[in-house]
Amino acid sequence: MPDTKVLLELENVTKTYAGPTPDEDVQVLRGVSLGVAEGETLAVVGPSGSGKSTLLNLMGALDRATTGSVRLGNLDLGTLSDAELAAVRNQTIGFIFQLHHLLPQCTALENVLVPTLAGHAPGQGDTVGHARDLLARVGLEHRMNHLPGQLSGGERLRVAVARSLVNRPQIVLADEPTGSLDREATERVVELLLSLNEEDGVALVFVTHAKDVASRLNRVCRLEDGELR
């Protein structure tokens, strides 16, 4: 994408979690060097265990690499407090989990709207109708005002993805969402993404063991043994 910048850069990066005996740590991610664009997709490949989602953790600001540096724009993520990185996360980057992750006591508009708790006082400005719109979006018109157990897999899903846009997000993060879901519905969702990514500039990164999902996205890397192959 020669036109475009970087959004998101990777140099280096090594993650090793402590053993008992300093014998005993694991690394987990081994030189992993990885650069993004703005507006770009991208799906990471590679087999269970080969550190894929500490590599998008990393990416996301939920966890510290152990040497090398992550970069946002121009910010070096390594150098900021745990407040710091928390506001990142919050203005800058967008979560999708396989789980979800949805509050079971907030109907879906609520859950939605979680986000943006941290930044202003429900309400304030347009951010409920923004998260309304984006529950339209994403085909949830008629059920904002239904609990997670009130959804199908699929629809709570699309929750997600509407939550992770509520900020205005420069990038998201998906970490094997799909993963539950049968053919029909992985598509659905998919063919959201793409499409929010289309119309909004917003770059995506998807963690995935789906071959076809993959093929979808600008680029594919392999991650295994914890280096990009």
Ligand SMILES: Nc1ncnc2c1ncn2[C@@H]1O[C@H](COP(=O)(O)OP(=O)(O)OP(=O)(O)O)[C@@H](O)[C@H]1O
Given for the second form:
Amino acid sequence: MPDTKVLLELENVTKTYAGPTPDEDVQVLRGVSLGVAEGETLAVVGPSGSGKSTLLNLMGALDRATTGSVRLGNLDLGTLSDAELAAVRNQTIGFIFQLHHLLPQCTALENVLVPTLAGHAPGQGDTVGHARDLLARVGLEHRMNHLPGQLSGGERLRVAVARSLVNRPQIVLADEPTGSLDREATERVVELLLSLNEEDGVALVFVTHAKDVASRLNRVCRLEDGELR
Ligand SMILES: Nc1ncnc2c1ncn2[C@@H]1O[C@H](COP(=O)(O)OP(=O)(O)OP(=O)(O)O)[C@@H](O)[C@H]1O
Ligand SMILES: [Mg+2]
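Alternative state: the form predicted together with the named molecule, after the form predicted on its own:
Everything in the complex follows now, all chains and molecules, and the chain you saw is the first one.
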């Protein structure tokens, strides 16, 4: 694929979390280099505690590398202020969290609209219509006005999926996106994300334990002891 451009590039990234004492610092990533091309789909697999969520958080500009560089397009994320990182995240990246982090007092539709309120994204026409359309595409047309507490775990995840897409990101990062779903609901979410990849060239990075989900993506990376294998 000679004309594909690298969208996201990690070079020799390490991440160490400070422990209660310096002796208890945890080095989670030990020199990870990884590129994601525009429109590529990638699975990150590996045992629990191997650093998958940590890696995804760095890719999604939610956290900073201890050493090494993370580049998104021609931006070096390490050089940006927290406010600049937030703007990049809001405009470019869709994130689906392992715990879905919906606002409990907001309806499904309001939750999907939250990323549009930051004002970083350019005017996209009918934002509310787009949010409704996304909720319909994940099968929640009858649950738009329900609160998260009134939804099942799988329904909440589907709200989080719709929310990740509302600002039309270039890349969607998903941490175990189908962990709590049955087969049919998994299929619906995976189909939606793959169709966005095919139709709009949205790049996808999934952390997943599901082999049948990983096998539908272009590439599988395995993390073990903080290194890619
Ligand atoms: N904020 C933190 N402070 C200290 N240690 C942390 C922090 N976050 C994660 N860790 C540690 O880093 C390691 C990797 O965690 P991470 O959440 O990235 O793993 P994971 O591969 O996503 O695991 P799982 O499959 O269980 O979700 C774990 O040993 C964890 O205890
Ligand atoms: Mg995790």
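Just so we're on the same page, rigid core means the largest C-alpha set that superposes within 1.5 Å between forms. Positions refer to the first chain, counted from 1. Small disclaimer: the values here were computed from a predicted structure and weren't measured.
A.B. asks: Is the shift of Arg219 between the two forms large enough to count as movement, that is, does its C-alpha move by 2 Å or more after the core is superposed?
C.D. replies: The answer is no, as the C-alpha of Arg219 shifts between the two forms by less than 2 Å after core alignment.
A.B. asks: After superposition on the rigid core, does the Cα atom of Asp25 shift by at least 2 Å between the two forms?
C.D. replies: Yes, Asp25 moves 2 Å or more.
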